[in-house]
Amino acid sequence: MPNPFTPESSAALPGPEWLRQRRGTVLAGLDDVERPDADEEVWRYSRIGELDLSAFAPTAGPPASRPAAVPDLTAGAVAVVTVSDGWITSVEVDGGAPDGLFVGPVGELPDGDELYGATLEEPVDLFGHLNRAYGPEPLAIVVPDGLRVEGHVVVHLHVSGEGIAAFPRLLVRCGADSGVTVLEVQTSEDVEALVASVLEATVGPAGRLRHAVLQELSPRVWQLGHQEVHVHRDAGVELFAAGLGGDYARTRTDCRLLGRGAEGRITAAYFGDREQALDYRTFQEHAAPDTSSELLFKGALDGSARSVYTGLIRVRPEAVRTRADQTNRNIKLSPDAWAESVPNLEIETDDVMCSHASTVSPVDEDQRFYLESRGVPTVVAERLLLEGFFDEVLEAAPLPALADRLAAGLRTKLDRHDTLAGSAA
């Protein structure tokens, strides 16, 4: 089968000259980039060996049709951006958006070439290189010093083409003492496709960034994402992820706390069923004194679904008085479901408070028996416990509308489980 990732398809992509040159530079070294292998620790337990890259091809342009809107999530937004098959197809900025907020193609910024790659100098894997070589013009969100944005920015990433490889890229820069909330919604038609997305975010001194991803891709889509976030002095970032869709969906998050007093919070909920695989890798680096991080991932698995969570908290020698907590909880609803949970600590200094915990188990039998003993039917009791299991994550959602939509998605998964459990009985 011919290779669809050709130099010609990369060279044909539009954008400013500096972006074209960067694509060419990455393309020239692409043959030397190692292919991911499940024997590598960062890919261990994954299904990466099943991916046939030759079955997908980068797109030459945006699709003719626009995806359906997501009105429940765009209410109150200061800007709504649509990214179709990796291409920015619309940018709608509310008339009441604050002066100085920039939302648009990176090429429209006078310093766009400096923003691109400021956080992520080198891609971490093959898909990051492909994103640079075959991605259309990235979207940039820039918040100047001192601006706290009321409302939120919605980025709707939609995939509609059969057999396409989409490479969206989002660049976020929060200036000193600034703040913004960004919500990415990932949807697709019922197609077989590959989505390799990248987020680069920088949070300046005393800045605040809240970023969330709601992944609702169709069951035949492969999603491979990377998030690189740098947090500076007295700044904070809240990263939120919700994984419901996809065939194989993987996100790697690198959160680097680079300034004294920086804070990072990462929260996720995921629910896999049928034959889905949901894969999360986190790297929390403490590289300055008095930094703190908190991670909470909760997942449920049904059918023959699989999940992977591997996380590393790394505390550098200079990061004294670090506080870091890492927790991953998984509930198996089927004997054929499988979850791997591997939290790790790497501490290079004294005077720290760090912890990690993980569990993989069925629904708690004692709690279920307690409800059953008070007349609650078994299916209902199990559902109540599962809904309560996710409450802690829902409360951490940066927007009530996002929590509502995630709760609805979880209920849909539970409805399917209840139906299967009822028919089996």
Contents of the next structure:
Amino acid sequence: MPNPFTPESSAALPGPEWLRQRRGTVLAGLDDVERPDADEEVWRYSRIGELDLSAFAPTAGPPASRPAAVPDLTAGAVAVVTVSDGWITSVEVDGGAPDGLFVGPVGELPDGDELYGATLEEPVDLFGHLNRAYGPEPLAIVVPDGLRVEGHVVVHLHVSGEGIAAFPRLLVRCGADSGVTVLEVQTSEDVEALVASVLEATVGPAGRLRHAVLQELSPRVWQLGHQEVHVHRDAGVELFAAGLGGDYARTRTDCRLLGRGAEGRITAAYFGDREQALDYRTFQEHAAPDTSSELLFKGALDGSARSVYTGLIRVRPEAVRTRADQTNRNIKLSPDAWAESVPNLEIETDDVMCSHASTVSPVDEDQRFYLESRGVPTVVAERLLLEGFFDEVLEAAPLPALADRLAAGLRTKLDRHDTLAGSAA
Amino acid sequence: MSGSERVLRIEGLRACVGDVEILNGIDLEVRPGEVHAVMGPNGSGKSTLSHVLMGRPGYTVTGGTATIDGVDLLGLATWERAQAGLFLCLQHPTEVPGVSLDALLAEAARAGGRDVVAVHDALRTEAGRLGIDERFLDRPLNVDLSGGEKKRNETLQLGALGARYAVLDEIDSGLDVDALATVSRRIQEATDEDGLGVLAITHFSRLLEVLEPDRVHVLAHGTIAASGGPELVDRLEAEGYGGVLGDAAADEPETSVGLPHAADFGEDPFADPLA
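Now that you have shown the form predicted alone, what about the form predicted in complex with the partner chain?
So here's everything in the complex, that chain up top.
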């Protein structure tokens, strides 16, 4: 391992005994873990070859500073958690939060060791292993059977240390017939840092989880995230991702529909500009009959930004009557922008309805002409089209406040585009 | 622009699509309140004329002029032509997901320095005149609309924007009889009440049964091959393009230059590559 990732720094991390033991086990096998390589399909087109892990160091304790609050997103929340540089630094549960809802360090749960790793026996990649070996105590959100939580839980993940590697981990368990909305907000100071986050979520029978990530990292942060979500009988999950920030920001999402009638909806909006690279890998796995999944990812790329979308719909032999859709649309706003879009199907049974579509194109010339022919200047016409392009994704945001903030973030990027386009003209 | 003669004037207009010259010198004058019909066989250059006037990408003007109330149209960007008072009713109105009529007209008003609220109100007044439900105004432009609804939508915008000259590119295509009557009546009213000048490009005489043309022009080979009053429509109906153009050629030798023989028109050898 590179120098800063020493066994001692892992061993020094606090937490319940079972967690410390697990770190040790993972650590012992770390040298045998395969290093990610752009030759692998799941890393193809990525910038992983540029990563010098030894430039980052895991942290020994939480930072002293606190991130700026996000009052627009925390209004009406039942709980607000701050995770700084991977460490849980505050947990505020509203007095009106329902009995039985647990939000806090996993060590406070009697069965925390069962929750940790419940969806992921083995990490999917090196960063998952590093998260286990060098991550502080994970945050757990547990909704007991039958509890539908009104109001949402905000998890504010913030990165403040220069040169740090942060390993936040969020564990969510929705019991049978329960429901909750979780909003992850990812922000950072203007630092060079690496964040390798993991989300593990389980949705019990007829449960409903809505989970959203608003990624507003600063321009020198690398993000390598993984989400593993298991959906059981008649349960539903809505995963939403908004990608605005970061230098290289990658999220892999595995959505596994394990019980009959399970549903998954995965939606993302991203806007890369300047030198950014935004990278999404999705797996919609259908492992039970009558399951359905719907994926819609829409992105805009400006400057010399890049995006990658690769997605696989996998239908197992037992998953008869599966319905699955996968759509990725990209708009290139500059000649130097670049988007890769690779949808895939792997179907092992008959009697399924699956579709996929992907496009990478500039703003539609006919649509622009139509608006211009009504008296709308070119720059404004493009802007209307881009705002319209993101409309259907914004409508899928689980919280109006999130949609508003994302829309504002997109507008800021469009303003920058207009300014640059205007000065170039 | 004050003091200028009020007229949409096209003189010697020539235009290419790629290397192919489609318009070979068009001369037309449309004055406020006038309805001019431009008819012609497929491939004669009808749609090209409308697109060139509006500045659609892909068309290159190679000669001639077009002015609107004294303002040079060809030197303007498409949106500036619209702001100058020109409106193009598209044959196939483009679907624009995510953009509503309200948003479009608000931006058009803003760019023209007009009162956004007034345009918003005008849109509702127009919707009432055309029997269009107000809910329709918030829907994405042309998405999932029938052919007839799209043309109503074009007419709605024409009225709300208060254009001074309208080019109607096959506005009668894809319209049922009722929709055709509604759309035509509204355009006729605009010419009578507001002095809208209309250049109605059409394949069929059907439109002209409801919209009364002051002048009728026959386009062939990218040029105006014959012009006349409304009676020309009846002759076209009775004799076809071949018959009319053959006679016109005999009566007016200057327009016969380069005219094909009547028999050529059946084969559509001048297909507009973008039509």
